[in-house]
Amino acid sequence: MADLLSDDEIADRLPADWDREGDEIVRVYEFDDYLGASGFLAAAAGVAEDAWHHPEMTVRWGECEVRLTTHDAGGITGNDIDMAERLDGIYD
C-alpha cells in the first residue's frame, strides 16, 4: 500500500490547475463539447486502467471532473499525484 502524503507534500507537488478537497485532488478538465469530454474520460480509463488507480470521473456538457484519491491508504498518496500527472499528458 501507498504511503500517505503530508499536507506539506501535498502542497508541493500537486500539480497546477489541481486542487485539494479533504482527502482527495480534484480537477476540472474543460473542452468544447460533450463528445469532447466524453473522448478525454475515454481515454483518461485506459490510463487510470493500466495504472491499476481509478479515479471517480463525472461527465458534464464540455467538462470531465476528475477526482483522486487513495482508497485503502485512507487518503492522497504518490500514486494520485503521478495519476494526476499522466492526465494532464493526455490533455495537453
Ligand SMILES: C[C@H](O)[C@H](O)[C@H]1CNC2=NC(N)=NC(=O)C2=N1
Second form
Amino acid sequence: MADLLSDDEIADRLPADWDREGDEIVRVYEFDDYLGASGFLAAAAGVAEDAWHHPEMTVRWGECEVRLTTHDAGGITGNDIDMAERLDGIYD
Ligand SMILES: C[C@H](O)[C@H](O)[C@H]1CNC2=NC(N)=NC(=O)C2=N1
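Now the other one: the form predicted in complex with this ligand, given that the block above is the form predicted alone.
Whole complex next, starting from this chain.
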C-alpha cells in the first residue's frame, strides 16, 4: 500500500493547476461544452482503470472536476500525484 505523503512532499510534488483540499488534490478541467467535459471523463475513467486508481469526477457544462485521494491509505499518496500527471497528459 502506498505511504501517505507529508505536507511538504505534497506541496513539492503537486502539479501546476492542482490544489490541495485536506486529504484530496483537486483540479477543474475546462472545456467548450458539456460533451467535451463528458468525453474527458470517459477517457479519464480508462486511465484510472488501467492504473487501478480511481478519482471522484463531476461533470458540469464545460467543466470536469477531478478529486483524488488514496482511500486505502486515508489520504494523499504518490498514486494520487501520478494519476494527476496522467490526467494532465490526456488534457489537450
Ligand atoms: C479495493 C480498493 O478499492 C482497490 O484496491 C483500489 C481501487 N481504486 C482506488 N482508488 C483510489 N483513489 N484509492 C484507492 O485506495 C483505491 N484502491
